[in-house]
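There is one chain below, alone, in structure tokens, taken in the form predicted alone.
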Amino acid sequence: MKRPMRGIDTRLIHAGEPDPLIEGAVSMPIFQSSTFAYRGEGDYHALRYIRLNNTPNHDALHRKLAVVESAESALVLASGMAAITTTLMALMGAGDRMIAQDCLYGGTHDLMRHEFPRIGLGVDFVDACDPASWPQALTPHTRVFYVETISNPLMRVADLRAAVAFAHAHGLIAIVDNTFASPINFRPAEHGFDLSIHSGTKYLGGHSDIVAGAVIGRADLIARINRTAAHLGGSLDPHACFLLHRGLKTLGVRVRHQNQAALTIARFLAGSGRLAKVNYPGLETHPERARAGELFDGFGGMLSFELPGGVAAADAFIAHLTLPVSAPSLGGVESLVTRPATTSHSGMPREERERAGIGDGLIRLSVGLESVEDLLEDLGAALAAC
């Protein structure tokens, strides 16, 4: 009898075990093997073997994160960015550019702006929430259109339909990093998004003990990915796959939390009359809290602020707070607080993060678990503190 998996939940749990169960194992095991018996392969990617990612670890992620975005094929690296850099890889060669957000996570922009010159990769970065500005950046060349569903650290909201519809319109493939949503707030394939990225690092473990990463969507992309992922070798070992599988499971309660959470505190963060300004979709005076309401079916437990004093009255903050961990990362089930342009973003010169909107007193809060009252008086004694 097929099971009914229309819940999100119920595919997180259950989408892409083993059926029959192994041994009758509830959890998946770990095959800690690197090498599995010939099987008649005649063809050398068929082999079962951990860098050609097709372990039964492998095989199981791959069907569960499949289901779980409404996608046709899913496969899983050793960090978000081995799954950026392949899946970019795999897409351009030489000569060929791509149109990317401008502001990006600082790994991303980083990889474009730095790496990619050397091997003959071009790109031209757009403000993704105006596409008029587009077209300008089309070039003969240009094959993949690049976005971010939530960015990071502003937590501004791209025109993602737009892109979308710009992509297809001009043959390039369209690529979102789908990191700071998750699967429970957006699904891209449902919105016609060719491939997704994760840092699986982030949301999809929660736990803050694995790196890893993946990359979801159309099934003939996913296959040259993989295909380019063996000759890189950026896989991702069985016991970290046994710990991404074990996190998917509790992905939903835990990000929805996040989101009430994250909603509640921004509010109160915005409402102290305290702060510069504060970035979170769900706010009223987001620019994008419209577009967020339309496509998210929530908003996310990450955000941003500024308090009026700059870098010393950040650095205060972060000093006066007992709960979150000062720590670059987020998605985990503890709070953790930052400030990017010591950390995510500093790798960006000044000058090209100030023009980003990443000013040096920026902090970035990721909320994780606790209880959200808690939290509100930590983060009130330290701006009381300040």
Second form
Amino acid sequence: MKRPMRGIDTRLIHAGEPDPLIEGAVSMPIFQSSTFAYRGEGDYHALRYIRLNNTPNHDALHRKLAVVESAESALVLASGMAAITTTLMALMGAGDRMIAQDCLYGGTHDLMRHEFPRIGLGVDFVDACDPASWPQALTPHTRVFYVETISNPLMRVADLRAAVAFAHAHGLIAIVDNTFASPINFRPAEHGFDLSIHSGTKYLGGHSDIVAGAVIGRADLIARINRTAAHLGGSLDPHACFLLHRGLKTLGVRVRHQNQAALTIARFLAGSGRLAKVNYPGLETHPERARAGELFDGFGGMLSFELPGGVAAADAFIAHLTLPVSAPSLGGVESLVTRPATTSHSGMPREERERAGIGDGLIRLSVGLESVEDLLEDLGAALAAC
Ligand code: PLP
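Switch from the form predicted alone, shown above, to the form predicted in complex with pyridoxal-5'-phosphate and output its structure.
Every chain and every other molecule in the complex is listed next, the one we just looked at coming first.
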């Protein structure tokens, strides 16, 4: 009998699960086997081998992630960066170019800036909130248009509808890094994106205990990326598959809590009158608040802000916090706080950071699942002490 699966929470739990259950196991067992008995497969890529990302643990995750984002297909990889590099190297060759948002996760930005030129891939950076500026970046060799749903660490919301329209009008593949929004708040395929990329290390896993990545979208493109993945070798270990699979089942309850808590905290910080700036797409003062409200089911669990006293004040504030751990990364059950200039964006030269609006004193907060009253008390005490 067909099971009702309209709701995303039902899909997170039941989609892609083995049917019938393996030995009746309610939780997907871990297949810790690097190779599987030969069944006469005629093609190298059809062999069942751990690096080919096709053990039962991979297959179950691929089915689940595709259904969760209303997409045709999905592929898990060894990290978010493995998902990004494998995808772009599968879709572009020497001499090709891509258009990318100018303010991206530092690792992605560094990859495009420093590694890609060495292998003949060109990147033209644009302001993703200003579609009028995009045509100047187009060349006959442009293949891809690349944005983030909510930019890291400034929480800008690119003109996502215009990005899809522009890409398709010019024969480009539209890709969005959907890590910050998660499928709970935004499902790229429903808005026409060809591919969505995730660092599964963050919200999808949700417990700060794995490194994982995923690319989700058009079946023809995922098949191409999968072939390249087999050669680049960034496959996800079955034990990490298991943890990602387990984390996914609670994604909805976690992210909805984080949406609510982050909005409460952003309003509290903005209302304190003690901060130079608070960046959160759910605040009325955010430049893309209207767009975020139309496109997203929630504004996310990430915010950033600046104290008037710059780096010294930021470091003192972080040192006073007792609940959020000072660490890079995000999307886990515990709140994490960091100064991006020293962690996620430290690879970006200071002038470039400043041009992008990332001040050295900027603080980024990933709101966890602690009681929001306790977080407000902790943040308020740290503000009072600075
Ligand atoms: N994309 C975004 C938006 C990120 O914030 C990160 C890491 O912080 C990545 C991709 C890279 O993910 P990973 O660390 O899993 O390779």
